[in-house]
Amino acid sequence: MDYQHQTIMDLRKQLDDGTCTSEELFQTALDLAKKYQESDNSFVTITPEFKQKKSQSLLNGIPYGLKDNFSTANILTTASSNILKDYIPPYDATVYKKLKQSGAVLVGKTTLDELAMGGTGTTAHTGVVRNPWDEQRLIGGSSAGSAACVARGIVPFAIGSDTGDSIRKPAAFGGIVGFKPTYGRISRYGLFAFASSLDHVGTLTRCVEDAAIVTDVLKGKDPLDMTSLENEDLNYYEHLHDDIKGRKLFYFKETCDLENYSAEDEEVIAVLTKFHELLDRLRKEGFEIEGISFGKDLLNAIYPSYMTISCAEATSNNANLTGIQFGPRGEGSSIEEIMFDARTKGFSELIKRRFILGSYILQKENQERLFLNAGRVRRLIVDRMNKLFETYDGLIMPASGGIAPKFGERSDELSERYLLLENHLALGNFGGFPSITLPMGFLHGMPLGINLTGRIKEDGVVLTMAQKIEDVAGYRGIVAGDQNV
């Protein structure tokens, strides 16, 4: 059995007909996790003991990875931060609880950018996460380990969190599918909060079908999360192949029209050329697709608004990480000195910068000018999206302006550089819209992703359209190192 290329349904059929057992699948995944840990650094913790609660779910017996910012009782949960490097929670996140009840088998807790802040996969306390397609390149973040272990074929699916693009960007760089459903569709109880108004739970898989299967298991109302939504009376997996003829999509002309770029933008032009070639093929399959002008001012405002809101909320949410309740105790003769020492030593430079910025934004004299204004800009952007969704079923865009960068090529430092072609992914978080990234092609041997964002609560529609895009693009179930892709 070629385990690394198997989807959830491939494994399901083999489990059901007795070709393999869940113990054998787990052992295979465990062996692969250990084999590639040094090169990829996908896991903070690999769980060597097979544990399964059998069920009738499609996930029964299927191995998976769980991002290390989801609480798991009696299993180390660090959020890839030194300040939590020894933390073992006393309770389970709802997502982990549902996966256990479904019979899915945990292989390990996956590495992330520290406290889920960052998009590079380079700030974890255990080291950088490398892209399985090219170990000299980033996989992206913050759900770096989850993306890498799926792209490598260690597990058929992994769970991540997405606050700005943290599932969908690594999925693009890893040649896999990253799905962030509607805000509240999956409970956030037990997820370590980054920015509560932007945080989403989602999936990383090697095909759209698997994203639907896992989301069907995880979605639903949770009394422990007051923002969670009632379960739709709809099985996403069963409706994946519904007709999409007449579905209308739009893209931003400001960022996707080739005439906006010069010859020096060679890589961006190559990405957009592949993007438009795929759009032409999708039109032949029944999609109606056209470019619209979103407004350059609003596009320019996405990045600063996101940084303002997320840094402020992160500062508030992580105020409990003091070195008193959790983590290594700081040194000092007073509580203030102990906390100062613990936080100084316990956080990376990136995290400290974000907390300082968030504290400044939340100061009384700055709240109106910075935090509340960012919220107003966010509302203008979301209103513009909702107005477009009155006419169109989805926004379709390249997931990035190029292939995964090499280490050192890009910085995750706060800057005034607005990467308009990539910042659009935050729109899904601003409005809570369902959003999915899937492979659309290759450039220089590295995968490129295409992103689709739809109306709030129309997760099933987004998955159905994504299934058709996957059928047309033809990159279902690929694994890092595949030839002739």
Second form
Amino acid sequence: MDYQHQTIMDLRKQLDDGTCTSEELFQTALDLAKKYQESDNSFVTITPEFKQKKSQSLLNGIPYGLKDNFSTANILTTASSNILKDYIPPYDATVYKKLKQSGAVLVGKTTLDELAMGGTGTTAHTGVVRNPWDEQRLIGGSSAGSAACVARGIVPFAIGSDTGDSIRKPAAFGGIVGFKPTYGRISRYGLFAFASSLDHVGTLTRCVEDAAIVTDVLKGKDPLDMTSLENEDLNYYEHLHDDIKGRKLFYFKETCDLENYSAEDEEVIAVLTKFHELLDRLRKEGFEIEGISFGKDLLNAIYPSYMTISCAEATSNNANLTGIQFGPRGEGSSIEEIMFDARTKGFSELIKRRFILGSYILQKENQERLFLNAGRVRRLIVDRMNKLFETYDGLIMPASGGIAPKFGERSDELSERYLLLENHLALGNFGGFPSITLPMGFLHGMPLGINLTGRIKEDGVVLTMAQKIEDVAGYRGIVAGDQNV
Amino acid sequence: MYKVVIGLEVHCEVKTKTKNFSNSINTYSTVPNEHVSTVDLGLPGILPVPNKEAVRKALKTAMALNCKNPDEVIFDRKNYFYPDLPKGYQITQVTKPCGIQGYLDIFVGEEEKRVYIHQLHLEEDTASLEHFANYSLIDYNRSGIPLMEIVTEPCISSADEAVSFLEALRNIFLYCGVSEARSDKGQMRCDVNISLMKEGDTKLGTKVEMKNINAFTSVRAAIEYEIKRQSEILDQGGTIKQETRRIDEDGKTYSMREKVDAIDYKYFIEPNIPPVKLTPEYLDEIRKEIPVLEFARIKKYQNDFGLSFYDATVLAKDRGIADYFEEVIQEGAEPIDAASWVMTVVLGTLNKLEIPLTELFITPKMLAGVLRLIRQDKISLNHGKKIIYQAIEEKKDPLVIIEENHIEQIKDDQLILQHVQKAIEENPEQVRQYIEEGKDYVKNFFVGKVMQATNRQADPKVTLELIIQELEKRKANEGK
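Moving from the form predicted alone to the form predicted in complex with the partner chain:
So here's everything in the complex, that chain up top.
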């Protein structure tokens, strides 16, 4: 088997029996990174120096990519924004520290949508990230480079961040596994904040097993992150093959029942057909799956509530980017002018629009109506989910209503139902629920993803169920260019 | 004449080992940017971790100010852009401050006054800026130092009241051990809001704000100047502008900026700090650490110990002195004795020898012992003072000094009589002068002789009585 198809455990075996060395793996990854940089643009920075601290971890010697919004001491960290284009942090994010200690080898810092805001992978200051399955198409974002470098087979895993769907959506478009564990399971210390109450750290891999292995390394209480969860004894990797018989799943009838769509929603119908076919096969394996009515109003409220909360928090979180402490110094005769100039030049239009929205949302006269109401809606949605989790072990949904769009074709002028199917993943961020996306098939030669969201803190259960889904679906370890049916 | 309405906003740095949300050391330093971490610089990706000790001290101070405490600790973000605020927001408390609706009873002169506290909250200090001709420098040492802000209701009506309140408040900080509250280090700073209204008016006048005044004397000067300035404007039928002013070294205030609209700080709850519930047990534990405070002690010293207001105030001013004084009484000394000896002898000696109270050698028990001997006339006042001085200077138990030097007064009449008789026998000329020439003052000569012979330990009163008795006896015998 070639390097590009190998999972962490495949590489582990080779390293352990001496068939290859970690230096060789790194060199292979590095060559691939360089080879595909022009077409994919997965990396902001490729780190050409082999640096490894040996350990007993399963990740010892394994190459990986790290999203460029994790602080890495002495390595450029740009968050794909002009305002940070020369920023070299003096400290390590907890995630990066843990990966170094585990002996994993960094290949590069991956491209993202500027400041992790946006879901297309097209807004980085270094240009668009292209989908390795079809370079006419985007891969989605914001963890665009992390998804692309894993889908391409440059590295077996990459680290991403997920505020609305930023790991799970690009994973779906790239035919890989994107896992966002429970809020607080992995420390956010050193992750450039987008919306603190929604931000999660997670993994992009080519199989569920690798998601479990990497999460086992990254999870744990961090004294530097007050929202991080207490350590738990459970090892996810060891419990992947636990019995799932009798596990109960639900989906939203409003968005998943075929009768709700008309013939012109061709792509959605194709997606849903594959989805229901897979559900039938899962039922045969012991899952109990049924559709429930979540409430149209609540579903409709997910996206606007998400935008309201995330823009507001983002405005405040990025108020440190003024060119005073770091970053390009603006020009002007007063301190206001200097900061104004730095921010005007440093951010793209999309970012500025979100900051202005966020600022508007937080204004005294709007806060109650917009920010606080969005928080209340969030609470209603989470309460409803928790109520359902009393009966069900997980929510199973198509990760999106279609395949990765072509550049420029994606617009908001899609049907209402399509929008709902595109934007439900933020549910996982609202409640901090563990949520995983994995490949469920192909349409027009492009991968499609299925998403599973479980009870808070039950990351192990979600991974075990996902392992079963992966076994049934049969798309473990695929790489861009593979035969697709 | 106008009615003056003043509200104060007092900032006080909390004494802790580390800063409010980072591991940097919380200390005053003249070397710029010495105690700075990634968190204090607001670098991308940092997260705040609140300092438990700072929260505890803020809750404690709120209790000392008779405030209500919240059911849980949460923080909010105050969003604004300024170069001394690296994150672009300050972590503070708006939703649930550490204390609300409190009061502090103070003395203004000898008058009692209750100052109402609107709230006390915990926040982080900003960096400090130093401005030069065409550039400014930022020192992040101060960035993130825990800061308590105490906001009074607009219930203060004079410079005297304002300064008395500030002094009483500083005293609370010191008594509770929550801050050094040194104005010269900028650890205690004050914003003054002042407005004037006509007698009988119900609507408050236009408010003028004066920011960041360190010294209490400047607070007084600023208020007095503003009262004068605003009165003159109103007398001439003018109107007061709502503005922020600063006080200069000349004691005058100058306009900094006019306030058109209040700034919208877009407060919202800090999402990185989950709420922490406060249990009644935890709050009780803190409450138990609060000592009896200055105001209560002044009243107690007057009412229970019969001290003058002045003496009570001097003794209660410093918790160490007040505790010492009270312990001397507990060791059996009369309050009046304890008060005067602590204030004059003990403190005088410490001052003279430049020894801090914390290093005072003589214990309350030792002092009470000496005071008892004086009460019993076993040693004289003068001796007592000298012994205390020596004890403090040489770090020696005063009772041991007394014993070693045989300083206790000779009260034994028979013993003194022997000395008196001897002196009379040895000095017939002086006896003659007394009897024949009626020279009364000769008796003092004999007192001196006896004192000389007894190493000044003879009780002078008894000695004089015995001398007169013996001389008169001889005079009577002569006449026979």
